[in-house]
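The chain below stands alone and is given in structure tokens; this is the form predicted alone.
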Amino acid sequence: MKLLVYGAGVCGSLFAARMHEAGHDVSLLARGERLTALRRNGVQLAEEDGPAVKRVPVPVVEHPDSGYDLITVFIRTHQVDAVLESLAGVQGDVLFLLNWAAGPEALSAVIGHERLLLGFPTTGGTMDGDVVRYRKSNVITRRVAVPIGEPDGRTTPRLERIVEMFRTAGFNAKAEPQMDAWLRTHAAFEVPLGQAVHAAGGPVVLADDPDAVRGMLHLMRQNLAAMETPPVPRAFAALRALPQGLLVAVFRRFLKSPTAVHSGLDAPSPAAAAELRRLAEQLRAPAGGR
């Protein structure tokens, strides 16, 4: 399978490196200084704050080739429009792995319904210069599967092939029949969390402000209550049912954990703020307008 990874940030770089190590024919698309660094040193990986840095010589490109079996897109939500145009004439199925709450129609209108798949990367980390410091695997994170789905919820042969490819590279992937609802549920959770973390200046600072955590939970509950469908996964329904005091305690503990600190919940950045604004707009849009 000829594979293009579009986006050389934390998730795209880690995914491309794992696919390369698994023996797949993969290229990583990057531009500017990131492209220069990748050509010079390959993908550089380190586990959280560990001193060991591994270099993986993933082939890199500046522009898409004529065609691929699969293009995986790891970008921020507000970058989607520009990327869609660049992929409209490139042959291959396109799997978008990102925050997205506007429904599949906005994507398939440009690249074609028959090419589109949706998913979400459950890995996380931060960029330390040119080094990707990815979140350390633990019992909890290993149980969280990378969801991938067809826009119409079917389990197709291509979906099964892609899920298996992820698994051979060490990713815990699964076919998700309600991918659109999954993404909207995640956005309903992610927007208040990201906005609260950025307003506070980081997850640990937010954890020390119980009132801010309560305000964040209030917005999460509002978003989930406004959804047209039940939350997916169903466990998110607990945010509407459990006592607020218990949830505040759970979130304060989570925000101080290594999982939160190394998951990309970093201090404010223009790119992260732009993504949250776009996601918030998508959540507010009526179902018919998505």
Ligand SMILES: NC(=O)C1=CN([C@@H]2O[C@H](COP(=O)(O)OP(=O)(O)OC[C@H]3O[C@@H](n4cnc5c(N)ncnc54)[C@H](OP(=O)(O)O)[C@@H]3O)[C@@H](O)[C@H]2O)C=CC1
Second form
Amino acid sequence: MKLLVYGAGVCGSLFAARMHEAGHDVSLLARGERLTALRRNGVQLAEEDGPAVKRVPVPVVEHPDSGYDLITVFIRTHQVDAVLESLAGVQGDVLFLLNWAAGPEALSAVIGHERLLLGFPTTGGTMDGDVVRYRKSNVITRRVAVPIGEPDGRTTPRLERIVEMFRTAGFNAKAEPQMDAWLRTHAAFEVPLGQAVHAAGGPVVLADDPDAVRGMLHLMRQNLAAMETPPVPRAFAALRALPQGLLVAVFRRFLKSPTAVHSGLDAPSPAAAAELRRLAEQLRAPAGGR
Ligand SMILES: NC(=O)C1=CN([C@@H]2O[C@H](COP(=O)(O)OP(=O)(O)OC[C@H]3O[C@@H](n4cnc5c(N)ncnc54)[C@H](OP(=O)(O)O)[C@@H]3O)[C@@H](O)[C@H]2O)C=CC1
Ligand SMILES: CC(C)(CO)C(=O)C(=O)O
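Next up, the form predicted in complex with this ligand, please; the one we just looked at was the form predicted alone.
Expanding to the full complex; the earlier chain stays at the top.
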């Protein structure tokens, strides 16, 4: 399978490196200074705060080639509009792995319904200069598979092939029949979480402010209540059902955990803030406008 990874930030770089190491025919699309650094050093990976940096010589491109079987897109929500037209002109199925609450139609209208798949990268990390500091797998992240789905929820041969390909590179992937509801549930949770973390100045600072955690939980509950479908995964229903005091305690613990600290939450950037704003707009848009 000839694979293009579009977007050479944290998630795209890590995914491309793992695919290359697993022997797949993969190239990584980058731009600007990131392109220069990748051409010079390959993808540089370090586990959390560890001192060891591994270089993986993934082939890098500035422009898409032709004849891809699959293009995996790891960019931020607000960056999607700018790449859709160029993706429309490149051959291959297109799998978006990102925060997205605007529904599949907004994407398929430009690139074609039959080419589209959606997913979410549950692997996490931060950029440290040119080095990707990825989160070690832990008891929480091992339970959360990378969900990948067809827009209409079917389990197709191509979906099964893609899930299997992710697994060969060590990603715990699974076919998700309700991918749009999964992404909207995640956005309902992620927007208040990300905005509260950014306002506080980091996950650990937020953990020490129970009032702010309560405010964040209140917004998550509002978002979940406004959804047209039950939450996916169903476990998110607990955010509405369990007592506030218990959930505040759980969130304060989570915010100090390696899962939160070694994720994009701990690296506020203009791109992260812009992404949250766009995701909030997508959540607020009425169903018919999506
Ligand atoms: N990091 C994490 O821990 C997690 C992230 N996610 C989600 O996954 C998605 C990807 O996140 P992440 O990898 O962290 O994001 P990053 O900001 O690290 O990476 C995005 C990359 O895409 C590049 N890019 C954007 N537009 C273009 C373009 N038109 N042409 C070429 N390159 C482009 C950016 O380049 P440039 O810098 O030049 O703009 C950047 O290198 C997001 O939705 C995020 O919320 C989900 C779970 C965890
Ligand atoms: C930690 C969290 C909830 C926010 O980025 C996440 O989605 C992840 O890193 O997988």
